[in-house]
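Shown here is one chain on its own, the form predicted alone, set out as C-alpha cells.
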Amino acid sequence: MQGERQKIVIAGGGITGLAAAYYLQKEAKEKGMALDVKLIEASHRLGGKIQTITRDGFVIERGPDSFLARKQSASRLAKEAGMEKELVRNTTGKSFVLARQRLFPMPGGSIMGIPTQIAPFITTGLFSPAGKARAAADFVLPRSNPSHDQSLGAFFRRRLGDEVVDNLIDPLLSGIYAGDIDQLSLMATFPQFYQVEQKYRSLILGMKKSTGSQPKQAANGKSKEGMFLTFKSGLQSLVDALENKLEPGTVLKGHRIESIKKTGRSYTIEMNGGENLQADCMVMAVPHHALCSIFSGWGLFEQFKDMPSTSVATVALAFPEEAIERDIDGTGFVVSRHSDFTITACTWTHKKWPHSTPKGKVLLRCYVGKAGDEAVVDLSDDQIVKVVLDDLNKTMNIKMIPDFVYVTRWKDSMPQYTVGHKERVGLAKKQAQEKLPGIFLAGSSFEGLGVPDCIDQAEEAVRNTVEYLKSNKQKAVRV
C-alpha cells in the first residue's frame, strides 16, 4: 500500500458504530486500502443499549433481548464475529393482550395485529361485535389517497376502526417505539402496510396474500420455529466479540466529541479534555440530539432539534418457581391502550428463552414508560418494582419477594419517528452531502431502531465512506 493513510473517525460505540468500524477494517484488508479507523465512545463501554447481565445461571438483558431472524444483517455479522453457533431461536407459545383486566389470547393469524384468518378474529373475546363489524369494513373500503405521510393511527383507524387499533395494533406496534401510534409516521416505521393496501385495496386480504402460508404447527400447537434470535450468553456477547475483532488502538472510550470543524477537505474533531483528531471522513452514529449539539455552529440538522425521545425502563425479576401460584401458559403479554396498568408489556423470559433461566427458577421482564406516560421512569427502584408487582398480581399470584431485581432506565433513549420523519432524514443527509462532504449519518435516530436496522445503516455508511474516499483520492491524484 502506498501513500498516506486515510483517516476515518466513527462517532458512537453502539452496535451501529461498532459494526461500521468492523466492516471498514475488513474492507481495508480485503481491498488493500490504507485506512486508519478510530471509534470514539463517550461512555466507558461499547454496545449502547445492548447490555447483558449474567448472574447465578441467569442471562438478563437490560436493553433489547433479540432481533428478527428474517432481517439477516445481524446473523451475518454474528457469523463474521465467529458467533454463529451461539445463536438460539425463541420458544414459541401463546401470547396475550391484557384488556379490561383480563388476558385474551392473541387472535390466531394476526400479523402485527392485522387479522388474516377470519375464524379466530370472529371468536375472540378481545373485541365487541361492533368492533369486529367495523374491522370488516376493510373488505369494502377504498384505498387511501396517495399521500407523502400519515400517522400509523390514522391509517389503521380508517381501515380497521378504533377498537382493533387500541386493543391490538397499538400495543404491538407502538410498543416497538415506545411511542404514540397517532403521532408515529407510517412511512418511516411500517411503509409495507401502505404498500399492501395500495396493491390489494383490502389490508386484511393483502396481508394474507403477501405473507403466504404461516409457520407449520407442531403437535402441541406451537410453531416449530420462533421468529427471533439471540445468543446463548446474551446480545452483549456479540458486542464483545466484535470489539475483540477490531485492530488494537481502534477504540477510544470515555472520549466525547465537543465540536467538529472543517479544515479544507478534512475535519478537526475537538474532544473533551482538549484532545483533537483529524479525519478525512466520519460516520456519525450518535443520537440525533448529540448530532445537533456537535454541529450547533453550522446551522445544520435543525429539523432534529424538536424530534422527541421517550424514556423507558425495563424491570427484570427472578423468582423460584413456587413463588408463582397462578401461572399462565404463554410467553408474555402486551397491554391495551386504555387499560389501567402502568406496565406496557411483560415477557415470561424463562418460557420464551429457556436458556436464560436455571431450572426451578422464573424470570419475568416488564416494561414501563411510553410517550405521554414517562414519569414512572423517574421513580426510585423500590417504587418501580412495587408498581410492577402490583400490576403483575392482577393477572398472576406472586407469593414471594423476588430473589433479585434489575431496574434499568433508558432516559430519552427511544427516538420518535413522527409524521414527516423520512423527509427530515432525507433533508439531513442531503445537507451533509452538500455542506459536510465525507460525513455520513447512521443509527437508531434515523432509519430503524432494531439491531438489524442499525447494522444495515452501518453497512450503508461503510459503502458510502469507501466510495467517497476513493473519489477523494482520485481527485487528489488529478490535482
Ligand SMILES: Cc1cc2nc3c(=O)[nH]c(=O)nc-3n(C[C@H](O)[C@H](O)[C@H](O)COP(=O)(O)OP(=O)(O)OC[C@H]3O[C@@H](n4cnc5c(N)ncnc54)[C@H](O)[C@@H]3O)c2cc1C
Second form
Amino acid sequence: MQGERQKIVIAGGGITGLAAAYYLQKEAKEKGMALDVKLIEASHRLGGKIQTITRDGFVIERGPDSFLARKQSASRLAKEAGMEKELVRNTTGKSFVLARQRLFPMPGGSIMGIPTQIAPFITTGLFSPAGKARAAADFVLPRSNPSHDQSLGAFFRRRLGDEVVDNLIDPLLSGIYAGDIDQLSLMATFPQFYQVEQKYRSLILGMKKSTGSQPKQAANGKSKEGMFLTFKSGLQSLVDALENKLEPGTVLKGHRIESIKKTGRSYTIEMNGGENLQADCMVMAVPHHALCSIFSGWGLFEQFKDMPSTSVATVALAFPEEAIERDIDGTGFVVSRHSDFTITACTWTHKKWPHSTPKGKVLLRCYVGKAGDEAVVDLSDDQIVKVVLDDLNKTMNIKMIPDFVYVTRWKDSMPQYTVGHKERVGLAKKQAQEKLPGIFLAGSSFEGLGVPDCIDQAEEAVRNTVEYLKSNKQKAVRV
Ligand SMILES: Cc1cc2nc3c(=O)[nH]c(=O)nc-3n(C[C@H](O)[C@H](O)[C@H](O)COP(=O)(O)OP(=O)(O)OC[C@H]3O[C@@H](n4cnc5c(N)ncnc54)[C@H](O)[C@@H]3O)c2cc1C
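Output block for the form predicted together with the named molecule, input the form predicted alone:
What follows is the whole complex; the chain from before opens it.
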C-alpha cells in the first residue's frame, strides 16, 4: 500500500546520488522492501561533474575523463547498468613531466612518482645529482611519527627531498585534487604511502615490494597496461544508463533543496519554489558547501564551513592532424611545481583515448587552475584559450587555430582534503548520527573524490539506509 512505503530522499544527482538511488531501488526489489525513493537535483541534468559532449565524431569530456580500473565499484556499476561492453581501457604511451621548459619522460619504474627502479632514476635529467642523492636518504631515514596526520608535502619532502616532490610527486598527486601538496592530508588522500613507510621504513624499497605485480612505468617511460577505463560514448553514457534504470518518477530535476526540518521521526525537505517533501531517511550526496547551507540553522557541520574547494577549468581543443608540427610520442604531460606555465597538465586525448577522435584529427585537453592559482579560471574563454595555446606552443609548435574549443569552468569544484580531514569527516558523521538519525553523508567532499570512491560511498550509504529503515520498522511494530 502506498501509505506504508518508507520514503527516502537522495539529495544531489551527481554520480554519488545516482549510484545511491540505483542501489537502493535494487536492494528494495531484492529484499521486497516497500520504498519510495526520490532523487532531487538542483540543475536540469544528472551527472554533476560528469559531462560529455559528442560532436563531429569526437567524444569530449568536460569534467572527469575516466576512472581508475583497479577500484572496482565503477566497473561493477557499469555492469549493473548494462554498460560493460562499452568500457574501454586507455592506450598506454609515454608520459612526461614539463620542467625547466623541457619535457622529461616519466622516470621508468616510478609508481605515483615514487622511484622503484634505481637505473632510470639515476639517468633521468629531471633531477639534479644533489636531488637524486637527497632522495636516496629514504633508504636510511627512520619512520615518521605515527601519532598524527601530516601533509603529503611534509611526508614526501622528509623522505625524498624537495626536488623529487616539486618535479614529480607534486604534479602527479596534487594534480588529482588540484591542491597544494603542502596542505593536503596524507591520511585522507594517500594513506597507503604512510602504511608502506610504517611497514618497510624505506618508501622506495616498500613500494617495490608491495606493488610487485602492479602496472608501473616501464624503463622506456611507457606504462605496461592502461590503468584507466571510460565508455566509448563517454562517462555521461553511464549517467544516462543509470537514469534509465531508475523507476519512473524517481528523479526531480531543477529542484534545489533549501533547508531541512525535523518533524517527529521524519524530515521535511524544503525546496526552491516552496515545494516540500517528506522523508524517513536521506542520503546527502551534495558538496560540503551545499550541505552547510542546507543545515545552516542546525549548528552542525561547522567543520566544513572553512573547507576550501579549488576552481579549475578544462580546455578541449580540436585540430586537424597537420596543425601539430612537432608531434610527441606520448599521451600527455604534467607540469612541475616551479614552472612559469599556466596549464597544469595536458592530455593528448587522441592518443590516450583513440575512440574519442576521428581519423585525421587531434584532440588536446588541458587543465588550468590549482590551489593558490585560480584567477585564470575567471578569464574569458578567448583569454584562457590564448594562455593555453601559448603554453602548448612552447613544446609542440601548433601552427593553426583550433577547429573548435570547449572551455569548461568548474568553480569551487575540487574539495580540498587538508590535514585533519579524516577527523573532521568522522566528527560530521557522528554529529549526523546523533542529531540527524537516518541522514547519511556521501560524495566527493568526504571520503574520496574519484568516481569509484564516490560510488563506494553511495554503496555504504545504501547499506546504512537499509539497516536504519529495518530497525525503524521494527521499532514501529513494537510500538
Ligand atoms: C575537471 C575535473 C576532472 C576530474 N577528473 C576525474 C577523473 O578523471 N577521474 C575521477 O575518478 N574523478 C575525477 N574528478 C572528480 C569526480 O569527477 C568528482 O569527484 C565526482 O564526479 C563527484 O561526484 P558527486 O556526485 O559526489 O558530486 P557532484 O558531481 O558535484 O554532484 C553533486 C550534485 O548535487 C547537486 N546539488 C548541489 N546542491 C544541491 C541542492 N541544494 N539541492 C539539490 N541538488 C544539489 C549539484 O547540482 C550536483 O549535480 C574530476 C573532477 C573535476 C571537476
